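As structure tokens, one chain now follows by itself in the form predicted alone.
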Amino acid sequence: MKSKSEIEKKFQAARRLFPHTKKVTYFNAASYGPFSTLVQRAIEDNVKLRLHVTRDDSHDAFETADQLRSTFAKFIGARMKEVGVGLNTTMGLNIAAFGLPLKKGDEILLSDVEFPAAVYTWRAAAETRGLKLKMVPSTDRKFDIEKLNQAITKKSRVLCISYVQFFNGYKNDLKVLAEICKKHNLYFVVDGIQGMGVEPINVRKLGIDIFSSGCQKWMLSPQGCGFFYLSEKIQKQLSPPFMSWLGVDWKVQFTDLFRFDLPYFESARKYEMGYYVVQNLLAMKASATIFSDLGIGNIKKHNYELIDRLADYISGNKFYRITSSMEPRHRSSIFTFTCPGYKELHRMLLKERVILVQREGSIRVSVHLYNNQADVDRLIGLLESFSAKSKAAGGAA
């Protein structure tokens, strides 16, 4: 086990991989993560190779995809055969919505504060397959397990929920939800993008059926890439909602393409769509090495310590109010707060090169592995200045 000083040195070295840290303070991984120089190099090397084509690299993508399936499986406690390389979170949600064995009249349970990706995917499935969407009411804009239990009927068949809510960082208790799903024989589908890379998870132990995550946010990879998990049990029940010619095993031998009787893969790979976006695979692979080196558990601890520093200040300044949960089982690397004139505050922070966003009446701060105490102290200094000016003006910002 590494000492605290050794771990701190690793985070300092990781920060040096992100050039943006020299000029801006970036708290927006929940929208789109910045690139490291490792990602830059992976993409540039591939561009050079494709410019000069000094060798045949047409099969490289398959080896890279294999490595990614193995890596992501380790990250989430899955088996390699249960992981497929995807394009975004929605790809895995579509496999669930159009592939699960559902019948007309079956109910799909969703949170009324769910991210639109899940809602619109299931809405289309409901309209196409004759399903019924049931929105579970939240309490204080947080998912309410008691109301979930009240919403479940004999027709309920699926619970689809985000691991972490996008706008306030509320981390849902997947263990309790998995137990409820098991008790009521519900398929358990999780949108994992706002927790992936910053919250340790073991999908097999939890009993999750389908887990899907894009990698452009916390996994610090390009847009248009991600992965999905399909449990071995659920793979046997799915009907393919779509299929490509790479859903079968060619043994990476493309010398006889008039083989139309090859069996489909008996793994999540069956649901991958066509040829890969190679630059994305290479970039994901490069970025994943940072997470493997630091450890997701250490990243979580690092992020929480920075948020605690900010939360202590917010709690001590009556001008501001915390709007995210700080309860241990529900907090995450997303921290939100609000104040009078929060929109003006946001404009001021952007002008000062502190990059973050507004979400649902709050300022959202997404702390990640490349941030440090100096970043948080800089934000605190700007918040102190804003609150002082607002109070001097009679509280009207």
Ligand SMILES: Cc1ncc(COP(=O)(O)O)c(C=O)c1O
Contents of the next structure:
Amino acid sequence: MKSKSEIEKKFQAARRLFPHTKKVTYFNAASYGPFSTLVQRAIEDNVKLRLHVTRDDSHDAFETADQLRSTFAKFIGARMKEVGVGLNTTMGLNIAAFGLPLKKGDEILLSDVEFPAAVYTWRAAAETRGLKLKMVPSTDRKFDIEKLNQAITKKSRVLCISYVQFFNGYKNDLKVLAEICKKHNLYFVVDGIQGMGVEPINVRKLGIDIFSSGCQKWMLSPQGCGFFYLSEKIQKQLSPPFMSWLGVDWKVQFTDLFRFDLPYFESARKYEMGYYVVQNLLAMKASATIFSDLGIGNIKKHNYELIDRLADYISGNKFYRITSSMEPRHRSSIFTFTCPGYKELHRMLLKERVILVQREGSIRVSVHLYNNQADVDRLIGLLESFSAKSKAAGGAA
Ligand SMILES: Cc1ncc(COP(=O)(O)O)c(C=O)c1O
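Structure of the form predicted together with the ligand (previous: the form predicted alone):
All chains and molecules follow, beginning with the one already shown.
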């Protein structure tokens, strides 16, 4: 166990890996995470290698993919054979929507405040497979367990939900949801992207069937990066919605390619798609070292402490109103608040080089491992002057 000051030093060192911190105050990982110099180096090294190629490096990516499956498996409490390298979140959701053994009339339960990635994927599956989508009504824009229980019928077969809701940071209680899924024999599919890297998770313990996450946000990798988890149990039930020539085991020997009878991989790798986006794999691998080094539990704690500082200020200034949940079970690294003239506030913050977004009527602050107290204090200072100006102009709430 490392002491608090040792951990703090590690976070300070991690911040130095992110050059953007010298120029802007970045609170926008929930949209797109910034690159570290480790990612930069990984990509640049590969470009150099390919520019001045002196050997057959066409198979290197297989080893990198192996390392990534193993790393992601550790991060989420899975076995390596349950993890596949993906391209984004949507890929794993598609494996669920088009690969799960479902029949006409089966009901798919989604939240009415779900991110569109799951909704459109399941909508297409519903249209082609004759499934029925049921949007579970939220209460106060938070997923409502009681309403879920009311929505479940004998035809319900799947619950698909985000770990953390993108717009207000509401973290769903996966343990409770997993128990409901078990009780009603529902497949449990989780879009993990808004919690991946900032909320520890153990997918096996929870009993999640399919978990999918892009790595372009909190995992601080390029767009087009991701992975999916398919539990051992679910792999036996899935039919492949697509197939690639690399879904079978060539033992990395490509001299005898007229072999059309090779067995499929008996692992999530079966669902990967052809050759890899090599630079993205290398970038993900480099970025993952930051998470292994700091520990996802420590990152969560670091982010929550910074959010507490901001939340304390916001709660003390009646001009502002917190719109995200601060309940320990439901809070996350996404913090949201609103105020009169929040759009104007957003414009002002961008001008001041505080990078964040508005979502659904609130300002969304995504706090991550490279942020520090000075970032939060800078934001607080700007909020204080905005509220003072608005109050002086008669716009107080
Ligand atoms: C909850 C959630 N799911 C999925 C995505 C993105 O999906 P993909 O990684 O497939 O582009 C986002 C944000 O862009 C999101 O917030």
